[in-house]
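Take a look at this single chain, the form predicted on its own, given in structure tokens.
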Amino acid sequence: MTKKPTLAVFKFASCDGCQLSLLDAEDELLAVAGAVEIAYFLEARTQQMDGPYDVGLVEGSITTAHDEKRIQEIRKQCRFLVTIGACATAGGIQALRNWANVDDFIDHVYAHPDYIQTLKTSTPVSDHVPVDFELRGCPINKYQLVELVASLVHGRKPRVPTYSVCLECKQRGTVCVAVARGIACLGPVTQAGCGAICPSYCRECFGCYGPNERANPISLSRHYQSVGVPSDHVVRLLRNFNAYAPAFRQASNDLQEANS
């Protein structure tokens, strides 16, 4: 009998939303469970199997010295390491602290700041170890996750879109909020995956899936400024779930410096 590939799911600094996306897959999850041996997944089962593992899924950003050491060990235990969600791929919403002094936050929040041990920054997993594939989103798309696991099991490249949210707007017949309503929207520079939910409700895209392939948020930011959108609003838009993704980070930094 052929041995099933082993799958392990690990959590770092995050809200657990991406792991819940896998659990929410329901029927699709049963198919995944039939194709792989879920060896380590504390969100779903208490039973744990020791590594090494064929596939490791990592949710969450690296925020403590303990995290730094732990992700190194996980990398050694996994044949393929895949980061899932904005926290793991770009540092997450908690990466907003990277533009501030984290000690100031600690002093305001905790009664005993001396108990807190944390790094000055929140960074993606890829800043610390080699990553084989990144699955974007806040949270991730459960169908993309199932596709990812299936592709790894069958030894092929995952079929995950790299085009922008704009195409998803076209597919669902949503009128462009940037053109028709003058709303600053990150859709043109954001990777597809959400189904263009926010624009369908006349809201801007907030970049939940991070920069798309060949994104140029600097040019888009300049365009929004030229039509009267305040620069601080565009900076806040870029500094969201994927604020520390290189393309968004550079655009927001350049914009802030140009208007300081």
Second form
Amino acid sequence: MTKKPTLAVFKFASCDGCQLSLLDAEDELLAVAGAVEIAYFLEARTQQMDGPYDVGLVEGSITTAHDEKRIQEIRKQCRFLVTIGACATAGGIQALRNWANVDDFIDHVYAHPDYIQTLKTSTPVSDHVPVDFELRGCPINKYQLVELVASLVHGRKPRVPTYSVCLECKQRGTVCVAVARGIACLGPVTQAGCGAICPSYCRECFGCYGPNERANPISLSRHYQSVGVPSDHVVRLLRNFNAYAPAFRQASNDLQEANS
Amino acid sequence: MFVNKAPIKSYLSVGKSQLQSLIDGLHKLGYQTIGPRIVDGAIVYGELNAISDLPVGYVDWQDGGKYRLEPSDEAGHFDYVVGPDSLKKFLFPARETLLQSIRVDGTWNMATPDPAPHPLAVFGVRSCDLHALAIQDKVFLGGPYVDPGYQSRRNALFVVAVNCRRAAATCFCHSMKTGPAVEGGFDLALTELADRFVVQVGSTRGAEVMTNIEWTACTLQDIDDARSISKTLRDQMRTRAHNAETQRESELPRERHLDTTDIHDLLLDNLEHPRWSQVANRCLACANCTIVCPTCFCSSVSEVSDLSGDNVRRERAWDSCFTAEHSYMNTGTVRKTTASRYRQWLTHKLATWTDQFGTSGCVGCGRCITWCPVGIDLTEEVAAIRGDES
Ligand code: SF4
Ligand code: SF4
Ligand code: SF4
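Would you mind giving the form predicted together with its partner chain, to go alongside the form predicted on its own above?
Up next: the whole complex, starting with the chain shown before.
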């Protein structure tokens, strides 16, 4: 029997929701623990094994000088480096600071701003080191996570489609909220993965899984404006968990520029 | 019980309330009954056990990227047209397990799931969708490779068609010669008159169902009245091309038509037309158009395994020529640009489909126009390539 692959989980600036998705895998968790050696996962296990690791899962974005160095070290330790979630993949909701002055926030929030050392930006892991695979979502979907682990164990490509949320809506039979209700929805430019949860409750998609392959948010926002959706509403929709993902970033910047 | 034999092709006059006995009769024969229902602001196919559950008195307003339902005093039982659903979802379901394999002690056991479908009777099928059904029959049942799941579900399908009395602005069956009059491929076909339905019997099964329902034979006048409904609508639709000028100035949605003259060569001779990249600037590659299309049949087949690798399911799911995965081969995705995907879709639908299956792949139902989030309209794209920017 070959040795089980080792798995390490690392946290950067994030809410821990994606790591929780792994713990939340309940039925599958024992199988995961059976298939891989959980070598380093502070949220799950006190035992810490030294690297190198076969697979490193990274949650969170890079927001401090210390993290900038740490991610380089982690990259060296991991054969496959996989980002999990919107923060690690696109900078997360905290990337909204990239449009503002972070010192203003610090002054407002902290009693002793001088204790805070932070970068001016929140950036995705891929801005710092090469990434082998990005698992999207805010948070990630546990089935996709288990699929990812299975693919790494069996040495194949993960089955994680890059098409839009619309395909999931149509597959489950949800009536399109944009067409039938005139709600500005990000589904047509967002990657599938969640199972199209929000539209099934007659709400718009908020873009948790980031831009899909060939995403065209510029066309979609132009269309929403043409049917009377205020452009600042569309900007706010695009500037959510994946605000800094290039396609969403460019579309929201374009909209803002057109209005200024 | 009222027992009365109705010959195939006969026209029967049936009181409106008798529609309930039709549903009940189908239940007695073991059918699950499906029909148009309002769900979340649109007409979809859902379970239909009581006639009162039909969207009686509603009409739909459709345009590129827009669908709205509204009550109307004049509307009868079926005066909305097609919604996002079609028969496709019953015969070619969104997800289907084709093969199940389990490894026990190093030996694989393979099993093909038995589709054993529940007999299904679907109410409210329009002429365009009957043509779409015939096209999907060709795709899944024609040729040497018959799809067993589709076949068993198809055999268990009972179709209650409806003749449209109004069309949406997005409908263009008149251009595709697929409607609005229902011509064949149904078990029963209904035409709503002011005070009753004219029921046309299309099959032995249809005749059998009518045996237990109260009806009287139609007079020639009844048959004429029923036929003139479709004829009037078709004539109205045929004037659309001429009305284009006045319509352009009106606020109302443009009423669609499609000039199909030499369309095969027109499209294939224009593979490098600048219009493909213009439409790609608007297109989201979101795949809605293909998924709502009642003839589109593309799917992906993948092996879905659990962590142990001992349980593997071969799963087929709806896919689309607009996704990257769809044209992924050993060298990567073949159709990388949105322009190449839109062109693949439109040229297949309206040109190469004919080479492949002997019919057009479009029945003019207009779903791809309405359910495109940005309202891309194939009739407009073809007109632009033809050079008449109407
Ligand atoms: S917002 Fe969109 S991507 Fe996020 S959970 Fe809802 S449907 Fe899914
Ligand atoms: S291409 Fe569009 S109009 Fe034609 S059959 Fe498909 S959905 Fe209907
Ligand atoms: S034509 Fe419309 S529905 Fe089809 S992929 Fe493009 S944007 Fe989506």
